[in-house]
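A single chain, nothing else alongside it, follows as structure tokens in the form predicted alone.
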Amino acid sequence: MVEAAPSILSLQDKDISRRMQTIFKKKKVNIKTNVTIKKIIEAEGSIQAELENGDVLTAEKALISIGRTLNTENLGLEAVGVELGHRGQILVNDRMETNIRSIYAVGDVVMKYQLAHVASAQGIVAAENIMGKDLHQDYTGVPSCIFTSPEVASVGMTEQQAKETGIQVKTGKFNFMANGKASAWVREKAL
């Protein structure tokens, strides 16, 4: 696995990708952080990945996953004069709305938050927007899920986004093998 932020799941919380990695290292998955691959060939039957550092990794198949891209273009959103950021996202405030009365955006192209949930949430507030209220999408408690070996769920920020911010944080942990459906996980597993 190539990653070129510091760390796997980058955007959760320190301790949780930091036990994915050990978890994914005693699946013999090697990880390499902070390096781009360079370029991808196929040699002699397999997958050869070429690092910008130098490294060349050996695999029978390659997946590449780094992320979307946005559909903006050629809808005539400059026509109109809808403002778009530097990555082509449509710019919206909290009320979901564009630079320009009367014209709202939501999900994927307003690049907030990827997720189907936050979508239609920003679509509740456009919606209600239009019919003369005022409402205002908040973000602060957003839940996500990586469906990773074992999942990884998340709301809100993280507690070191917590700390930023001036809020104390008490933390608590918990034995993934203590929780019943967990227990029931892992003997599935081995079936």
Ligand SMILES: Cc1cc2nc3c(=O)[nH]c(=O)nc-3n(C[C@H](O)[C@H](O)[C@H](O)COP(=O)(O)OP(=O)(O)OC[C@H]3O[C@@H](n4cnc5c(N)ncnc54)[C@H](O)[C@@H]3O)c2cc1C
Second form
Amino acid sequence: MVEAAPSILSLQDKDISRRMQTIFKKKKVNIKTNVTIKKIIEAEGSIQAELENGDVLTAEKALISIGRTLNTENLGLEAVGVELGHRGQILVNDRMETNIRSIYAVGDVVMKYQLAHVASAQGIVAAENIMGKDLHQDYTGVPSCIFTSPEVASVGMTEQQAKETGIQVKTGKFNFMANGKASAWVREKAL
Ligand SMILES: Cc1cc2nc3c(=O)[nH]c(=O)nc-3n(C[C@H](O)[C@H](O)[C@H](O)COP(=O)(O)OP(=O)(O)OC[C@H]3O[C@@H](n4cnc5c(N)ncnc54)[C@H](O)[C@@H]3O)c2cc1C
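Instead of the form predicted alone shown above, give the structure for the form predicted in complex with the named molecule, please.
Expanding to the full complex; the earlier chain stays at the top.
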């Protein structure tokens, strides 16, 4: 696994990222962070990935999953004067309004959190505002889940983000394996 950022799952709490790195290593996943792939070539039935630090990785297959691109070109947005940001992001305020009155945008194209339930919540805010209400989108408690094994779930700020905003943080830890129900489920999955 090759990751350009200094750690895997870099948007998650550092503890989670470190823990998942250990779990992956136990599963014999070789993780390289802080490095990018320069090129991938096919050689004698295998794939060779050349990294920018000179390392070469050989594998049967390569899976590239490095994000999504927005599809906001050719919609005529520039023609009506809708302000676009980086990579074609549609810029909106917390009422989901663009700079052009009566044009709203929600979902991945506003590049806030690219999650289905966030798109849905933004849609409600936009629809209510279109109908004359004054709703403001609040992102303080966005839940998210990563479908690794074990799964990772989070909501709200990470510990680091809370500290950066000056909040005094207390952390509590509980080993999920000590929870009978969780343990039963994990074993059932392993069968
Ligand atoms: C592989 C993958 C896994 C994901 N897993 C999760 C997950 O587990 N949980 C989660 O919360 N989110 C997940 N997401 C993210 C989630 O799918 C998106 O955040 C969500 O679909 C965004 O909704 P949207 O309405 O903004 O965009 P979309 O769902 O992409 O809908 C946009 C629609 O607009 C249509 N369209 C595009 N251009 C035009 C046009 N010119 N005219 C008319 N129609 C047009 C498209 O065909 C599409 O149907 C995942 C995304 C991917 C790619």
